[in-house]
Each structure stands twice: as structure tokens, then as C-alpha cells.
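We begin with a single chain expressed as C-alpha cells, specifically the form predicted alone.
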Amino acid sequence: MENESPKIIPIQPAPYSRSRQAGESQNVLDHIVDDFQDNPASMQYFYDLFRRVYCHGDALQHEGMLVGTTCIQAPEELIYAFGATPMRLCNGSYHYDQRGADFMPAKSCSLVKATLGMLSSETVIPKIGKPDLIVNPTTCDQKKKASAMIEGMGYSVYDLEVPSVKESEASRVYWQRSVRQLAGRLQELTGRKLTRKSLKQAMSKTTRAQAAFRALHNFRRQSPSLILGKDAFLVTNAYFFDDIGRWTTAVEKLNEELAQRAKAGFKAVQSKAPRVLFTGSPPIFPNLKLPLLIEESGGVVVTDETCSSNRMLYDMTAVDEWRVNDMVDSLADKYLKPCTCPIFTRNDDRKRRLLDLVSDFNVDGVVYQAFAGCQVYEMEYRSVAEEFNRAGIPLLYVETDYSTDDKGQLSTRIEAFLESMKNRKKQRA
């Protein structure tokens, strides 16, 4: 007895629900859900979805192969079309975020360093296994340069080239045979023919989500306000990993509430809260940090122009012929046309649309996010804010990152912005 060895317990992993991640996606979530009241009850799909995924790790199931993407310049439609499922890999955890900064410089973007850091890591969450293909858009330098980085990892990578500018005819041509190359990469992969039939199908399933999309973006409209703008968000960045299907029955009966709402005449806010138009670097789950603090401080969201919600459904594609060649053109054109992003050398086309949303939101304000390291949102500011001054309309600019260190500090300056409004509004009247 005296000569027998001791048995070894094996530590146990702690569930992925105790680890860090989980942790600050469950922190936020309980915010959004339980301090704030007049919850949509619609909502509750996007809450518990939100809560199987990123708070408790359930593993996504899809059809066909998983293609990720990078960017909303990756056409969708045609990823369907060869029946594969598309998955938006930009994260907003600070727990990837601090992974990324370990093999990314200090000031890179923080949504590059959160997205690299969740594919090096073992457990990816959203937990969807290894995609067979991540396209990834060439349009920052910084997501250019990740394209190695991501190879390195052991995935397969798709560059999908992006013109630097979408006024002339030579970038539209450029755009659409970049297009028409991904369609034919697609293809290797899968082993399957791109049809007229399986094209038309795909656009069908985006054109009916992006309807559902269109009446969200109409009922925010309403003065005042009928749903706050974390819950807006929180359903786009939904469509980031849902069931395309499963996510658009849930906005139309989400929808179908507002409607409700509309003709008794409620309100999620007070009749006086400060209308506040979103917009740079995207906010993505669990980094919902600045659209929170406003909402915490009495204003509301009432519109965005970013590439996590607004950006990413609005825009609907035409289609002149429906050959399959002429088709893939069209929606190249989809993507190319309407895109305001600032990666490109103008942006007059994002002004304008900045400016049409204040005016048909009825907007008292404007903030304006960019993440430390995000030099495009960082150096169009100056020509956006321009135009903001030329029109009268008050704008906070905040340089941020996937931290909550600086709350407080925001959470001070927001308030101090509100409230200008709030008496700018009481001069007028």
C-alpha cells in the first residue's frame, strides 16, 4: 500500500461559458436586455440567438461549404448562388482585440486585430468551424495586409480586389471582372455551375431580407422613436451569422410589432430625446460600447451610415438582363455603385448620404466613431466634419477602440453633446 503511486486527477477545462469571452459577450448582452425598458418582445429571438452563441458557444450549423468573408464588398449572392453559405468574420471582442495585439502592431484597427486574433485562436466564436474559403476584400491596407497573415494561419484566402475609385467606367469594368473571377474561384471550390436559376434564387433570398431591412430602417423614422439603436444594430450584426431565412421571418415579425407600436402611439424614448445619427468605424457584438453610452445618457440612434448595419442591407440590385453573365454585372454593380465607404479617394457620395439621412431622420446630431488605428475613418473626418459645419449640425467626433478603460471619459462628453443639443433645441423653439 505504502509503495502505490498517487492518482492524477486531470484538470478539466472550464466551459467555454466561464472564459473571458463569454464573459464580456454575457456583460453587454445583460445590459442591452435588462437596462433598458420597453424591450421589444420580437426582440427576444436576437437576444436568446445572441446568447446560445457568443455566451454559451453553441456551434453554428450551415449548408454546403462555409466561405468567409471580411468585408461587405464580398458579394453574397453569388457565395449562395453556388450553394455555399457566407459568414461575416469581423469581431468586436476586446478579448480578440488583446489576442490580435500580441502578433499585430500596437496601432492597427482594433475590428482587424479582433478578427485575426478569433481566427488564431482554438476556440472561435462564433463557434462555426474551419470556412473552406475566407474572401477577403482588398480594401484597407490593413485588411490587405491581413490577407498573408490569414493564409498563415492555414486558411484558404481569396483576394477580391477592389478598385480605389467607383466614378469612372475603367473601375466599374475593373470591379465587374473582379467579380466574375470570384464567381470562377467559387466555382473550383464548390464543383458546381453558376446558373440563371440558382443566381435568381440567391438574389431572392437578399432581396427579401433586404426588404425586411428597408421597412426596420423606415419604422426608426418615426419621431419619436419606436425602437432604440442597440436593438437596431444587434439585429444587423445578427445577419452577420444567422440563417439568412430564420434572421428575415424574425425582422418581419419584429416589423410587425413596430407596426403595433406605430398605431397606439408609443414611445421608447422621451419626446424630447436628442436624435443622434451613427456613424464610422462599425460597431460589432460584443463592442456595442459607444451606442450604448448614448442611449445610457438619454439620446437615442435613431439612423447610421456604417458597414455593420445601415450600409450593409440597404442597397437592392437591378437587374436589366437576366442572363447570367449580365447578372453577375449587375450585382457587381450593386456592390461598386451605391458603396460609401471611404476607401475610395472621394467621398462625396458618403457626404451626400450623410447629409439625406439627417435631413429624412430628422437628426439633431451626429457622432462620429473611429478606432485608434482605423486611418481611413481617421482621415476622412476632416472633410466630413466640414460639411457637417457648412450645414449647421452639431458632431462629436470620438477616437476609441474595442476598450472599456475610456467610459467614463466618453460617457462625460457624451452627455455634455447631448445636452447642447438638447438646449440648441430649446433656443430654436
Contents of the next structure:
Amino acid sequence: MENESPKIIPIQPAPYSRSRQAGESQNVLDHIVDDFQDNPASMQYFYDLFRRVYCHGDALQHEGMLVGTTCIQAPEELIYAFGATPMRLCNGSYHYDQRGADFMPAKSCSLVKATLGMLSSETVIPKIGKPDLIVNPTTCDQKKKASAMIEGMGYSVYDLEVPSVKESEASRVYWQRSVRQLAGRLQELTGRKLTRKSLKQAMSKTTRAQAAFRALHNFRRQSPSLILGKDAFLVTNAYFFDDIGRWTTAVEKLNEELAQRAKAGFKAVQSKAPRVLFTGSPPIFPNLKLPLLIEESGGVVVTDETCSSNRMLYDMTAVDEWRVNDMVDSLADKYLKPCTCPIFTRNDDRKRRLLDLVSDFNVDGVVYQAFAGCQVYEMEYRSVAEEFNRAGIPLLYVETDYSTDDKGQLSTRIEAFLESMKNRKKQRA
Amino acid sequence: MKQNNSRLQAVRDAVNRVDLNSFRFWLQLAAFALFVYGGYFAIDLGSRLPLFSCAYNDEGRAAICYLLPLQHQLSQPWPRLFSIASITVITGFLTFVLWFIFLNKGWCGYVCPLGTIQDWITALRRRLGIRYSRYSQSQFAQLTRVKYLLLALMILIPLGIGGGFFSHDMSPPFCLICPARMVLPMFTGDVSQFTIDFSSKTAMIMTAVGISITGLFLVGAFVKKRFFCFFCPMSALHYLISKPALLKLKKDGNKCTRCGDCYRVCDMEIKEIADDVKTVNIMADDCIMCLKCVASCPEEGALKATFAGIPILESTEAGFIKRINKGCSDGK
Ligand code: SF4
Ligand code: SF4
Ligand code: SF4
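Could I see the form predicted in complex with the partner chain next, after the form predicted alone?
So here's everything in the complex, that chain up top.
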């Protein structure tokens, strides 16, 4: 009798590393690593990290509770100070973008859809485990509405209230209160108290990371470039989920290598390679489509104004009195005042910032990425274009999303754009 | 030449990384000792000084605050004031201007004993772990006018006394209500100013007001950084003559990210220091030129202090990071 029972062969779920999703990451990473020459040796840390996390689906370890964030406006120093680990959830995967389409109207931002897709999936990549809390700053409409949907997936979500005007005193006071309330929520969550010591320790972590970022940023001023933009984006993308101490050490190593490169007169690109400033919707791995297209076509991204890189790490906090109250308010100021996000009513600071980057980094032209459906970036395009027009700097506006369907067409446009910049350079020389 | 340049650059870099807060603390202490105790060493820098080196600190003072002789001069009988005495008023004023031109409002941020005392009271509060309070911006806009009003009264009342409209018991009107008159002599053990003068009704009122203001000064400085400086008529007078000053606070708006770090640390809550990206000479009328803003700006060259056009302290990334690291590890 027993022998007769049919043998049940359990269906083995295919390992993640063989999935289409892993393949997407694999392709992009291989391209980043193999199709370019002279990658800095110290980039290996980041290549390996992405391979482990995105291609093999290895789990990420973290200390204390895990607090997901959906925007750079969530003060990570506070999260660290409560002994928790922040994890930026903004996602760049096309696989998740398609999955997230169930939640949002057809013409919505890929980033928001991908984040929703990721959170709703059984296999969340990066494999971070379930966040104990997700802090969702109320920025653009799509992120605002995403809040309840994420809650619907079984997460606990905290709406961090962000004002939509940043110049006024009322908004500053409102935002400072918001940040203090977040501290209250985190205290509830972790059962710890915010102390002067823990906050100072948290701030010294982020300060060290920011100092390393700024050093990298400064190396990128060099012309011809010492490092390509695709690598720089990978570095800052890693900040989303990597251990902050390890990340900083790796960036410091990279900086040492760049210092040597500078001394040796090394060129990562040809001297005449057009220098590009990247602005707009943030490139997030694996969606590095546009920066990669630029660099495949002989340009080099020398700096950016996006929330996955420069805007996330550049601005630093000053404190006058090192007491909890003053530190928290100082952090609040730092997250609001210099922010150049298009969700605010005015964008003077963004325009000034862009012009400053153009002159500081010897930029030849600007590429403006707007994710289809990201209204705020789409709406700001006009005023930014006018500004650059006035300054006589060429700008290419690209509306795109996470799919790779438009790659061919984009590549033609980008080549033409870079070509025209080369001609301009020649004429000027 | 080239070597000289790089040596100069090295000196500049070192200066830009200075721990401004402790540098300032020691300089203020030295200046305080000079102006409050210098008299014992027969130091006499005259009576036209642009700071509160109070004359009522008879023995210790090394100089006299210009406001006292100014009020005295203006309260002379009109026939004299508008003839021969006008020369002394004018030369007095010019000497004052000459002193002032050197340091501009740096007199306030680094030298004025009354300013220094307020900083010490702030330090005490900080030690005790008590939080400071800030004005709302509309309050600020109102308060910032008071010092001009005081300045006007400080000129008009003595003129009125000279013209016979007010009693002599009101002279010198500002000094009678100035907290420095009571606070500074205290440092040389003289508390005689802490009395109400009952000799006449006017004198009684003035001295009583003076005592209350001193009380207010002490309490105010405890809750609010540089509480008195917002109302200081000397500061108003400074601002009116600040154009030709040699020490200048300058801003390069193109390099500013409007991060607000400078505004954050400003004791005088000057919002324009961060938000104004057009003005080059950025010193506001309330500014005390403490230069804390320069030290806490992370952008290379966005803010700087220059002396006769030569940069002496400039905001730098390296300086900023050094200071913030120090703060994270041991800041007060
Ligand atoms: S403003 Fe303050 S520091 Fe300046 S003179 Fe007046 S009391 Fe002194
Ligand atoms: S600290 Fe510097 S960059 Fe920031 S607002 Fe002030 S001047 Fe501008
Ligand atoms: S503006 Fe700068 S120098 Fe002036 S009081 Fe404020 S911090 Fe001090």
C-alpha cells in the first residue's frame, strides 16, 4: 500500500538569482563593470555589493529596528540616534515598476510604482526584511497617496508632514514641529530616549559619510574626469541600503585612489568628452539607463542635481548649541532649507544650484530626466530651460520611464546632443 | 614669489580652520580685562570708544563709552552748543568714527564688555542645560526698531535739557537707564550704582527704571542670546556710520545654497544672512560681527570677513567639517 502512493515531487521555486528580476540587475551591472575600461579598483566593493544584493538576492543585515524611508526628507540622524537603521525604499527596478502598476493610474511615476511593487511583493529586493516602520514624507501627490496603499499591504506607516512652501517662517516652524513629532514616534517605536550623546554619535556618522561624499564630489570637478558618472551613481545608490560605516570606508578608499589618479595625470575619458550635468528624476539602480547611455556615447556625467545622489548627501548641518533641542531643530533646518526638490512652490534655489554646478564643474551641457508621470519635474522643466537658455547652456529634456523600450530612440537623441556639444567646444577652442 | 603665495595660502587655510568659538572666547576675555581693569594699570584710551566701556566703573575702566560724553556735550546750553562747543561735538564724533572704522561692529562681537557678559550668561545657561528662546519673525521686525528710537531719544533729550525743556536730573538720560552703569562697576566691586536716587522725583524715576532694566538685562540675557544688543542705541549708531568701515562681512550669493546654517547659529537671528543672495555687504543693522556665520557656512567662500579688502576669515568646507566634528565629539 505504502509503496503505491504516488511520489510527490515538490515544485522547487526557482532561486531568485535565476529570475527575470535578477536578470535585469545582472544585465545592468555587467554592463557597468565589463563594458567600460579602467574602472577604479576600489569600485569592486560596490560592484560586489550590488551583485550580492540585487543579483543573488542575499539578505542585508542591520542593527536595531529597521525604518524604511521613501524620501531624503526623512532625517536619518534621528533614526540612527534611536538605535535603528534607516533604509531608503525608493526603487529602480522595472520588474517592480510593472508590479506596482496595479496600484497607480497608468501614467504615474515609475519610481513610486516600483516602490509600491517592491513592498507588495513576497520577495523584497534588496532583502531587508520587513521594516518596523516606514516614514513617508508627504512630498508629491503620488507619494502622499502611496502612504495608505503601503499601509494596506500590512506595513506601519508614518506620514512625516512636509510643508509645500519652504521660504516662510510658518513653514519652518511647522516643519520643525513635524520633525520633533517624528522623534516622538521613533521613541514610541524603539522604546529608547533621544539623548545628546546618541544624537551626536548619529551626527558624527552622517558627517563622516557626507565628508567622504563631498571629497568624491570635489574630485569630479577635475577635467578630464577621474571617474565616470555611472560609478558615482552606483556609490550613492549603495548609500540607500549599505551599512553607513562600511559605505563611508569604501568611499574613502575610492577617494584615495582618485587622489592617486589625479597625481598620475590619469584620464578616465578623452579630454574632449562633453561634460554633462544630470538633473531631474533620480537614477536608481538598476535604472541607470540614461547616465549609461550618455557615457556609452562618449559623454561623461560629472555631477548631478538629483535626490539619489548629490541632493541626498551634499548639504550639511550646523549646530550652535549641542543640546538635543537645538540639534533636532538644526537637523530640521538642514532638511528643509537647502532642499531643491520640485515639490516646493518655488524653484529659485534649484535654478541657482544648477547654474553654480555648471560653472564649478565646467559643464558643457545638461540632461534633464523626467519620469513620465512625475508632474513636478515635468512642470519645472520650462523655467529651468529658460534659465539655461539665458545662460547659453544646452539642455536635453528626456521624458522616460523604467522600461528599456525607448533605449534605441534615446541613444540617437543623446548622441546628437553630445555631438552638438563637441562641435560647440571645437568652435570655442 | 610662488613659495610666498603658497605659504600665504597655508596660513589662510589654517586661519579658516580656526576654532572660532574658543578664539572668540579668549579674545573677549582679554578685551574684557583690558576695558574693565585696565584703569588700574593706568591705561587710558580716551572717551570716544564705540563700545560700552562704562565711565561709572571709575577705577577700572581703560576708556570711556562715547555715549556719555556725547550726551553731556549735547546737553550744554544752546547758545554754547551752537557756537564754540559745536567744534568739540564734531571732533568728538570724528574721533569716535575713527575708532569705529577699524573694527566696524566687530567691537560688539569681540570687544564690548557688555556684549561679552551676555555671552557669559548664555554660556552659563547652556551649562545648565536650559534652552534659549527665539523671537518670531514679526516680533523681530518690531523689536529691531527700538534701538533707533532709543538713539533718537538719547540725542533729543539732552538737547531738550540744554534748551531748558527737561530737568538736569535726567542727564545723561541713556546712562541712567543703561544696564552697563550697574553691571560693569560690579566687576570691580563697586555696587554703589545699584541705588535709587531719591533727591528728586525725576532722579528717582530714572534710577528706578535703570534698576528694573538691569534686572531685565540679566534675566533677558539668560533666556535669549544677546538680549540687550537688539535694543542697543550704540549698535544703531554703529550701523549709521558703517559704510566706510574697514572690517566687512561679505557674501557671494552664487555660492550660497541657502542651507540656513549661518542663520541657525546667528545670535541675532538675522535671516537675510542666509536668504539674501544678492547683497554683497551683508552686515545687517543688528549684526554684531561675531563671524559665527562665516565659521558655520559649509560653502567655500560664500561668506567672508575682509579687512580693507583683504580676506581674513573665509567659509571653507574643511573648516566647517573640522568644527562640526569637534562639536559632535565634545561640543558644548
Ligand atoms: S550692541 Fe551689544 S555689544 Fe554692541 S555696543 Fe551695544 S551692548 Fe555692546
Ligand atoms: S551657511 Fe553659507 S551656504 Fe548656507 S545659507 Fe548661509 S551663506 Fe548660504
Ligand atoms: S550675521 Fe553673522 S556676524 Fe552678524 S551677528 Fe549673525 S552670526 Fe554674527
